[in-house]
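Below you'll find only one chain, the form predicted on its own, shown as structure tokens.
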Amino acid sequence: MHNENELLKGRLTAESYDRLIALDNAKMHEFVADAIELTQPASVFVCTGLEPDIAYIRELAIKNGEEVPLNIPGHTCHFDGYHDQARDKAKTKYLLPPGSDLGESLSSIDKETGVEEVRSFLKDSMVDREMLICFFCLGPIDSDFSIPCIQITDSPYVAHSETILYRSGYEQFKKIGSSPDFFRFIHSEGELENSVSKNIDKRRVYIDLEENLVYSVNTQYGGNTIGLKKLALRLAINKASKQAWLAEHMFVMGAHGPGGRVTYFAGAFPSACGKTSTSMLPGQTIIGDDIAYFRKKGGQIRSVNVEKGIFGIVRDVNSEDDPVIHEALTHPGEVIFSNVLIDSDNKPHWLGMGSDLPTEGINHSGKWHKGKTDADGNEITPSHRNARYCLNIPDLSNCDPLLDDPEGVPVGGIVYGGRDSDTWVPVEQAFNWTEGIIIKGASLESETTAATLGKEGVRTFNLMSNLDFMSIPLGRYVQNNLDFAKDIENPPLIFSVNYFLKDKDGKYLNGMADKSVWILWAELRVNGDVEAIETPTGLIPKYEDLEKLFKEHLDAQYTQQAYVEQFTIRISKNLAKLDRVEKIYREKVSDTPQILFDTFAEVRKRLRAAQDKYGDYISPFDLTAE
């Protein structure tokens, strides 16, 4: 410790040294000292999370050219490199010691080899740059859910983004004292060219589950660099597995029922399946749109939003479909846009914003004009399809008052949704927790869209929408979810939703606003206010209840024809889905719990019995006629 202390005293200003030493944690000091020796920064700034420090980071981002001011006060724009626009799945790997195995579906590298490689890329990477040391807290402050984190980076854009997305953890580090129980992240942009990372071929994101440590280098894109987001989710899933709680890729929102009642729902949806729009439903309140922790407290399952901000896809955000977010993006307040188009008046533009886009401006490719192509002849869109916005949830008019409650919120329902053109009905309740986890969550699929490379309409398996972030064997993850509610008398009800069902002509059977009705019906079910119809795969709404909800909340006439089209049970499609998903578990997941196969067999038996009795397509009215 003596040598580390001397190094810190010699390399930090007196003010930053005092700030760091005020946190009496030897493991953290060792981490900082090692990072300084490795990266050799010109200077070091320790952030306390107070407004003057955050203002310094904001100003540094503009001074360094990582962000440019826009036409609205508080708004800035950041550009990532042309080939640094998404999470790098291929170069994101777990550092595994000899004898460890996460299964073939999770990418890994020998720990000794990987550490040596990534540290060689980090070596001297901050020469002539300032190292920023920031402290954050995953989950509310002073909570059983809280996980303290330290982020070391040379990117003021990354640090600025995290001050928006996460609660300050400086005071939390004072409270944990010498505890080694915190997450660590070190990131460097590496060599820059025109203010963006140059050596993309040496982009690496390596995750050490033993040490709760993430290395990231030669990248600026948020998904690779904002350590507390999906990188921390991987650490949290592993930690939760050891401690019997859950870390999930889920929103948390408040559904407002009769008499001022609020019922909290969590939900998992793969990309482009309606996750953010569900968390932001008109008339409801948002806790969070992306990552949730679940713990058992007082005989209930309770949840918190890990974050306090949103790092969302800006494409298709417009005043009609997303009025609350659009309001925040077009009025003064703290917002960071990334990879949108900036016109000559410093106004941001993005795909699907509901107005005509300029024919020229500045974007992630540099100077842009309509028709511009890249070196491979591909058209460069004015705003990148994965362009983002970063904002504070408390700045939204629908922020739920319990966002920062250290006890979390009681979870009444859990929702799983995917992009499914021909199988699942718009909303269905599972019979019980076990079937909900297995048939709804662990069987989740989503169809590819035209925006995805490759063939459109291909079904992709994505259990609980968490497959990309898994850090434990898949079978163990399923079993953890099954076990979680064992000692809970009234666990949350589990639902599936599907906003993408089509008729035989390829026309969507759901309107965009209909999702409000499906969630509000689920709210009524959680509270025992309405009955339901039993199907082979779960419980669906009665027509008269949906008719009432459509009239009350959408001022729309809901016809019996629409009800039959949407809620007809498609036996063959459901059987085919079971076959597809079971094949994956049998061939790819060596530790699949037997109860999954037993449950598949039971549901398959019910489907075939219904098929023998009613035929391949079963109207919901047939099921109520008896």
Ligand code: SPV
Second form
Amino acid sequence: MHNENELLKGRLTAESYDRLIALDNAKMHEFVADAIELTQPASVFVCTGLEPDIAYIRELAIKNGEEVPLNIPGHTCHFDGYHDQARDKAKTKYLLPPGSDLGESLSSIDKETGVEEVRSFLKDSMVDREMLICFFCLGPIDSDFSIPCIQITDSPYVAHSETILYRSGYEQFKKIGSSPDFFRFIHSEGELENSVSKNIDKRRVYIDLEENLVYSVNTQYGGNTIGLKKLALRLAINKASKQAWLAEHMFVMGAHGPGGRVTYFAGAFPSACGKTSTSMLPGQTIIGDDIAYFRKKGGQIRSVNVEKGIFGIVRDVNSEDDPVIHEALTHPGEVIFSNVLIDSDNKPHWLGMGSDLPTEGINHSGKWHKGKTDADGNEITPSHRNARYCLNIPDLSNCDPLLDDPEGVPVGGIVYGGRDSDTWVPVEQAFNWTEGIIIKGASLESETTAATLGKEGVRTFNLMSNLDFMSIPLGRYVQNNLDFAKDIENPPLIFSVNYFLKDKDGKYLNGMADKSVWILWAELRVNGDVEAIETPTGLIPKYEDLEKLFKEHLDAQYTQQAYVEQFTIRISKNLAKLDRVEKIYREKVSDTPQILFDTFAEVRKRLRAAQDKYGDYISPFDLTAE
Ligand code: SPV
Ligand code: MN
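Beyond the form predicted on its own, can we have the form predicted in complex with sulfopyruvate (SPV)?
Time for the whole complex; same chain goes first.
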């Protein structure tokens, strides 16, 4: 429309105007013109994704004080406000048009009211700032998986993070021409005080599924502002549901089996349950640690990492437990830390880094000293427990060579895991896809830690660890997962894993390193190399296979006693879990597929029959191999 063109011409430099017009997409131009009129930026920068443009954004982040350079070349630190340290679930809502319904579990607001509210917060928000217009691509470029995206933001920190986390999409926009099929994100930090968003009470993240558009305002924390991360995941789940593919909160990694064979695994774990460290197991290769798309191609299920970087929790990253990430965090290269503690030498420190922390420095609360308390009298930790690092996967020594393959990688296995002290064994294969989706993925729970919610050991239901990002009714999401493998002859095997099993005295039954063995056993199963033992809920390893894996990979002697303690089937705990989860589906998910209840009944019957025969605790040695 000529009006927009006039506006763009008037408000952009000749260079930025040419860059924008080189992409011949009227819907995108309209979006930009509207954003300019609404937020009234002092200037506008259009980023092509080429290195000089990215360098400009990096420098702007430092010039504006949103990032400070650290002592190692390429490293910077960003702080979010004291009350802006995590995803704001309460203020993240779907804009609901009249007559539509997302089911009872999803948070929404009437569309007209919500748009009016969020636009009022965005109005004139960029008057003293530069608007950054960036183009990215979710998934590899030039692929059936690709989703082009435009991000408008006034935060160079957000734009900088996205240049690390996502593939550039400027060329992809050239290819799609006038197609309206792309995602749009507009973000403003709102008013700032000491470089952090001031009006946290006016923090909003509103999602328009009809328009594939997300508004975010008065916040800086990555999970609320980096549009392509969890905001795009919500749009993608909705899109995938209509087009019969899957968008999942999953890592993808290559497990290296005998003879140089690589078998790809995807896995879903709720936050802080070992997801990133499973994607980074020693000796294996990483495709991605957070979000994956799945499509059927040539009779296979194939997957890509939506991202090309990691926005990971830095807490507990140390040279012993996460050597590859630790190496990247302590050597020159591009890294953005957020909400860590910085000492007077500009060196970052974090909880669990494996050395003593300084007693003073700068952190998310400003000038910090040991013992400092907040307005509520709570002691402020040196680094926030959700402090993060942001880095490029290709900079890691274990980057898988197929990271950018437009065809994705074939998925051999899927794992679901949560924090579970007393029910699931460390690893178990589901009997088939349907049971895997229902008994493993759709039954996922995780125990809260004292650190996160104040109350320890509360089991929270987290459907495929994707519950926070649901944008369709839950029952439909379960059904989509069930249907996905229907016409696939050999679908991926599905496993549950549990790294957090404890004995009756509350002591962990496994070491951190043991997870390699569970994944490598699953790798052998996918390739038909080992037998397994049948339990009422699936198939578990034979002792001798684990003994061999522990010796080969961890140089450890795995005892029969450890095996029995870890793989004893705990019948009444499993029955109690089924009851808890079934209650949620019966009470909260009105569109639950009947097959979920039927499968629960079937598994319950098997558990009871085993209980009658063997008692409440069944040693794996009492059961027979398949
Ligand atoms: C998670 O919390 O699952 C994350 C970080 O991956 S966030 O970007 O906040 O979603
Ligand atoms: Mn995540």
